[in-house]
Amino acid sequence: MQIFLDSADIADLKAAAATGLVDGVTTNPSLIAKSGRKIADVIAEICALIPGPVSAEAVATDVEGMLAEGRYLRSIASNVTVKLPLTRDGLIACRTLAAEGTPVNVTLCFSAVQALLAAKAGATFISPFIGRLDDGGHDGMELIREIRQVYDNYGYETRILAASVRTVGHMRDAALAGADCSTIPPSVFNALYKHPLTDLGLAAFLKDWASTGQSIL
């Protein structure tokens, strides 16, 4: 599974990129707004930092507006993936941009039939929002499983990008359900390393080693 970071915070992205474990980045208008900077500057800096796909979202709601914004965003860097909403106009714009060779991340997916339409429109990624489904009393992970089955049934190459991930448990379950990628906030990424038994085991090893009085070097 590929790990994307859902952030526009350059400091967080630099720290995560240093691990060599981050495959891409997703942004959205809310994350860009928090940065207080121009979107082109933020996207360009992220793309220079992370060589993998960097999703930059159009904010227009009509086809022509999405196409204009999508083409502009794509011009910022070669690893920009244009992010479009799963609406009728969004799918029409997706089909056009995909035909032009632009990778598209179709976002705000909440059903398997929506995901089917995105695949037919040529989406590179589909982003089901599992956390938001859970918030509404639904099983977000079941959506991942349904999309996986639909895509496998028909050989669609659109990649499932689990989004709205809130916990390490979400990350685990998305991997088990067959998601190709998961986009997670920096707090969840940093929590992936952690387990209390790892800490206890390391402390025991270090204590035993210290008792020998030896040095490896």
Second form
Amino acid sequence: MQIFLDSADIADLKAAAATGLVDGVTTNPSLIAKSGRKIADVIAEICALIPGPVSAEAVATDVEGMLAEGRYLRSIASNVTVKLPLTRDGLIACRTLAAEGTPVNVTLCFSAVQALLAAKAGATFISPFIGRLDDGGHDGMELIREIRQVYDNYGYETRILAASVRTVGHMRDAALAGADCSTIPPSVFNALYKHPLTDLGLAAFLKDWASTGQSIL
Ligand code: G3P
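Please give the corresponding structure for the form predicted in complex with SN-glycerol-3-phosphate, as opposed to the form predicted on its own shown earlier.
Everything in the complex follows now, all chains and molecules, and the chain you saw is the first one.
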């Protein structure tokens, strides 16, 4: 499973990238606003830092505007993936950009039928929003399972990018449900490798080792 960071915070991205476990980055207009920086500057810096796909989202809502913004965002760096919303115009723009060879991440997906349309439009990634479905009393993970089934039924190669991932449990369940990638905030990334039994076990091993008086080197 590929792990993407859902952040535009350079310090957080650098720290996570140092583990060698980060395969890409996703941003959205809210994350760019939070960074307080110009989108072109922050996307260029992230693209130089992380060699994998970096999603940069268009904000136009009409086809022509999305195409113009998408082409501009794609010109920033060769690893930019253009992010478009799952609307009628977004899918039309997705088809055009995909035909031009631009990878597209179709975002704000809340149903398996929407995901089916994104695959037909040539999306490289589909982003189902797990946490926001859960927020509304629905089962976000069921959506991942449904999309996996639909894509496997028809051999679609669009990659399922579990988004709006809020917890380590979401990450585990998305992996079990067959998501190809998961995009997670740095706080969740930093929690992924932690387990209280790992800490307790390590402390016990080190205590016993110290009692031997040995050193390995
Ligand atoms: O970037 C899209 C998605 O991951 C946003 O997550 O937590 O704002 O619902 P969230």
